[in-house]
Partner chain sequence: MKLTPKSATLLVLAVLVALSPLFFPSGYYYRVGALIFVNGIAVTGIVILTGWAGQISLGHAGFAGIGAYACALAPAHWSLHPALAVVLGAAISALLAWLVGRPILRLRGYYLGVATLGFGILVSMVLNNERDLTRGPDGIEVPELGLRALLKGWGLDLSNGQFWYFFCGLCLIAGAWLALNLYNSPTGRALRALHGSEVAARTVGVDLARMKLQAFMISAVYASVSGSLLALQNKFITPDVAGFMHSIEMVTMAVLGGVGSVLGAIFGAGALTLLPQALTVFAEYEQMVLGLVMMLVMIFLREGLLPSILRKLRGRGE
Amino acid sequence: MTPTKAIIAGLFVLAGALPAVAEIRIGASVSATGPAGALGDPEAKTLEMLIEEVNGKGGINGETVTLVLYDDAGDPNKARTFATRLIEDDEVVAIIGGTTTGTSMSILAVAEDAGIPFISLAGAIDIIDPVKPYTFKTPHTDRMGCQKIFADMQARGFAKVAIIASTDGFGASMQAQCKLVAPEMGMEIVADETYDPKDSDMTAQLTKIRGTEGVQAIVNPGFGQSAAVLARNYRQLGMDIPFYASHGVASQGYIDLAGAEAVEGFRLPGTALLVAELLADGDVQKPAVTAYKAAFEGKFATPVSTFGGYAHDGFMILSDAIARATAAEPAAIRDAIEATTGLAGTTGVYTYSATDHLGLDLSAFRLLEIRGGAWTLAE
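Can I see the structure of just this one chain, in the form predicted alone?
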């Protein structure tokens, strides 16, 4: 596959007329197509847009930034191949990507062996726990998603929970994390169902949940089209048990795929990006959120998504680290990323350390509710 290369040049001249411009090569492998395309497409668009912006302002420390971007289509094997190619052939100094947990785990294995900084855009806690020297990530973990959901359930007086999870990497990881967190937060898992991400009907599992005595709320660890199918099935069955989706569906695409009526009243943990207009003027994330939203929607005429925001934050973290690094080379960039402190993005405020390669706490999550086909802050 031929990589997309975002190389911005302000002036073309005859060869030899001017000295070569210094270059910083950044790699990316995202799932711009395939089952996770709704997540990876805005990530790819965001990275290309930001590269264009930074080069339009003179690059990083006066050096032009080149993006070498591959579409792994959500295939972990392709992601591993592309990560190897980025390092060995394209000679990048860092990698951003890994739209899904599966592709992230493939990329990080290659990046860690090669000593190349990798910033993942996927949610599973296993990506950064235990801490790996060269691997960081931008989204909240699936464990934090469970904690945010269960905290809201506590506030609403719910204690008996049904889980229905996708069997993909993210769904399986979040399902496991929710089951671990549940007893710590006074929750009892009374039903535990799964579905394949390629399934086109989950009414059988939902019917079992509806028939389980005492269920007070449903949690769906999942993302992509299958999560939208599940939401439609829930509504088709006339169910009224309070429904919590995951941060894996935090985009307008989920509402559009499922249908606004199907997801009316659903709650989920999300980012400030989805409720940009509702942020207080003093909110520390508001400048980053509003600037990215305006740029993305102005360029692509489509709503921003949480997933594009993850890519925004990944590039923000990386470019900030390169600007501070002692040299634009992998080890120095890694050290600078780990020293990031108080950097406000669309997802939260990042402070990394030698023992924390996530850099976020639970306060960055906003509890959202879908009302009238739009995102609102849950009350």
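Here we have the form predicted alone; I need the corresponding form predicted in complex with its partner chain.
Next comes a single chain, given without company.
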């Protein structure tokens, strides 16, 4: 017997001798790299951190939790393959992930077929409307983002709105939703412009909006670098029409990229996570928000983002459900997730039901205003 063979044989003997430890396997497929990397990276980090944390406290119901994490790079085709792999090969009891709407839709098709609970981290309303038995999601829908913005406009007495949206999935979807809810909320869309997320200059579209009669406020469905470029262009043109950004830019990165001066006075719907310090002491979300923020920033030395918060909430909902479930089996876990009531996460307070797999209402959104390069509560 060669030394290598001896070692391998030894390992097998050792593995056989160890007592069989029960473990709960959870799967995740997020877009840690690729175009949605800025969203998926904190999600991956959050999940890894939380698994460590849970196992450090003795696991769930005394069983160790293992995470099988794949990076789908934002490619729906890859996401489907990884979902298949998680279910068929890794034999997980539940899946968290789907950073973008496209990857979420791919994963949910596989999860629904196999009867494995799936908690999506993407925004679009199509994921949970119509309700599918095994699919849940944690982020607000883009429709809620529009409603929150329009509600604030109503309060400030604005009725004529200009929309300038990016043509990527997030921007296009939110633009459509805003146009849908605008009439219901008494808003008139007087200008409707788009820009490509790769554009380096949007002054042409902004100039057109400036030249449009009677615009009282601007809404920008968009995220990432292009939203920051737009903010800079807006300031370069010396515009002073009240500006509403989307919940897609709710991270410190937006302020840093655009420059604090450019985004001064901008308003946007965001989660409690961004204003952790400003929350009232009695706020139900405060414990979850401060604990997650402290843990994440302590471990990775980067500011928390809303997206990591989505993953945090997904994991929290899942571990809570597994702890309550009659058995650590997919069907029982699904029932337990659906029975989640009043669970406070970083994004909002979740209450699922057979007809509602989003579990959030508008109160989960806080209207934020950027003042002096920092987030403040506008309400």
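Positions refer to the first chain, counted from 1. Keep in mind it's a predicted model, so treat the numbers as computed, not measured.
Asker: Of the candidates 110, 140, 92, 258, which marks the hinge of the rigid-body movement between these two forms?
Answerer: So the residue at the hinge between these two forms must be 140.
Asker: Relative to the larger rigid part, the smaller one rotates by how many degrees between these two forms?
Answerer: Turning angle of the smaller piece versus the larger: 8 degrees.
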